[in-house]
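To begin, one chain is listed below as structure tokens, in the form predicted on its own.
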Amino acid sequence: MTLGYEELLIVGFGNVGRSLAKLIAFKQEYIREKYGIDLRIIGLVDSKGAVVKPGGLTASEILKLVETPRSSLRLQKPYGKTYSSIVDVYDEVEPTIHVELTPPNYDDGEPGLSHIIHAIKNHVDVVLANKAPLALYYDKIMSMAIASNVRVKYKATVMAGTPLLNLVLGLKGYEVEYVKGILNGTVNYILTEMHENLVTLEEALQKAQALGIAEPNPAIDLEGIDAAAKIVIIANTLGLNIKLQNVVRQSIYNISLQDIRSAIRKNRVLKQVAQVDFNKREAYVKLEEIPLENPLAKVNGTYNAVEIGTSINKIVVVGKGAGRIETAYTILDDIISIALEKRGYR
């Protein structure tokens, strides 16, 4: 079975971008044999430039680029380019799928938002791992995509290590009343450490940073922005138009050991919970004392969990929230899905 090829432009060449490029290099032949699709990486873009090769980089070229220093693509001969914008890249190559992996910017969604809009205007399908543009402008992006007959897939934006959005997208006949859960692995790890070892927030955060679980500046996680972005994406996927600025957020910066001990005395555990209520049309991220018999209370470390309440039952999903390899596999799944859908397969 030979269905054709897809030419990929990967924008953002950090941990996830490199993991994805490496994964494609190793799985090109497998994907070609199983699905009849030849995935060709025609461009890689970082913050200072790009590598562009019409027709596609070879597997050996990709694997060499994965090992290069950060932000050095422009220096890699013979395909390195110094570009001032994504427009310059599109002037040289015409991708069929744009993969947007730039870091999230929750102020205005840039530069990811402009990259996505440019791709859509050029009738290029889009795969996203960057949450910010969707959290801020979901309805705008999807309306543009529909008008341009472009596919936008984004399973890697929420619980990338677990196929949550596959489930959410499949609930077409259900009346979903609420979705709530633990959506940030960094915060869940910190709260687990505080609960199990009775250490302070500062001590738990330092351990998380030493292990690479928390960023040097963890504000996006600890202030609930990341979890809020994910609950917004879930809500919009299920048809409720909520934006990031509509989500009420509670920071965990002020949590103390006294709060932890108080929860333990009540046979409860403190968790950062994100929730969207479809009847009230509202969403929040806050600290909650969860009874120990509740399934969410047993979700520890960097694991995530979501409870979906419907008119007939409750569905609980537990699994890894992220990880560079897990995220890369989820992005690849979206890429293959687009390729097959374009050819009439589901």
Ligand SMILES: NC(=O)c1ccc[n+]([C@@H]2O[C@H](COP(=O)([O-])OP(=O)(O)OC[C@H]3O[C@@H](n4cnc5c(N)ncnc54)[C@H](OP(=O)(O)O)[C@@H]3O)[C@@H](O)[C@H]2O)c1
Second form
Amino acid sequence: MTLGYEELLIVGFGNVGRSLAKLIAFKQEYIREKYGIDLRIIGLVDSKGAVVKPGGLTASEILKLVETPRSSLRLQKPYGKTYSSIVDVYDEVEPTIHVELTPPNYDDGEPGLSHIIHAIKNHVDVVLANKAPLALYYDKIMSMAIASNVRVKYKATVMAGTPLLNLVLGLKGYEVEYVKGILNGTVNYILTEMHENLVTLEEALQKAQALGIAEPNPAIDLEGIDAAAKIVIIANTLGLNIKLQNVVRQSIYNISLQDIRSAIRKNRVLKQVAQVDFNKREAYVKLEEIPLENPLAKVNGTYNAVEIGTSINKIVVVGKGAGRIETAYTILDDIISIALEKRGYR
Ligand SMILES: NC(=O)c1ccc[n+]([C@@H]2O[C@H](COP(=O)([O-])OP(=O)(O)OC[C@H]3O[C@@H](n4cnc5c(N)ncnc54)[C@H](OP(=O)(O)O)[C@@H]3O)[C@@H](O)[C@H]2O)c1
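Next up, can you give the form predicted in complex with the named molecule of this protein, since the form predicted on its own came first?
All chains and molecules follow, beginning with the one already shown.
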């Protein structure tokens, strides 16, 4: 079966971009045989430049590029280029799918927001792992996509390698009352360390940073912005238009060992919980003492978990919430789904 080809522009060539490029290089043949789709990478972009090859890079070219230093795409011969904006890249290649893997910026969504708007205006389908543009401008992006008849998929923005959003989209006949969960692996790791080893927040954070679980500047995680962005994306996916700035957030910076001990004495565990309540039409990220028998209490370390409460049942999903390889697999699934949907397959 041959259905055709998709030409991919991967914008952001860091941890996830490189894992995705490598995955595609290794799986090109498998995807061609199984789905009849030829996936070609025609452009890779980092913060300083790009590699652009109309027609597509070969697997061995891709595998060489993933080994190059960061920010060096422009120096890679013979396809390296500098560019001043994404428009320059689009002047050279015409992708069919734009994959946005730049870092999240919760001030204004840039550079991801402008990149995906440019893609949509050019009638190019979009796959996102960068959650900031969606968390800030879900409505705007989706309205533009509908008007331009473009698909926007973003499964990797929530729980990375665990396809929660697919499950959520499969609840069309249900009345979902709430979604609540542990959506930030860094914070959950820190709280688990504090609970299990009775260490201070500073000690747990230092350990997380040494292991690469926390960023040098962990504020986005510790202040609940990352968890809030994810709950906003879940809410909007289920049709509730909530904006990031309206999510009430509690930071974990003030947690002491006394708080942890107090929860332990009550047979509870302190967790950062993000929740959207569809009846009250509100969302928040706060610290909750969870009884040990609750499934969320057993979710430790960098794992994520979500409980979906409907009028007839509760569904709990547990899985890894981060990881470059898991994220790359989820993005690849979105890419293949777009390719198949375009051709009338589900
Ligand atoms: N890592 C995970 O497990 C995970 C899971 C789910 C979602 N995500 C999301 O996926 C995205 C990528 O994550 P990552 O871990 O790969 O981040 P990363 O390692 O920091 O890579 C980001 C990439 O974006 C590039 N970039 C920065 N500004 C740019 C600009 N203006 N134009 C073009 N490229 C630009 C960087 O260029 P340089 O190389 O030149 O610096 C780098 O290649 C983020 O939004 C992240 O939140 C990550």
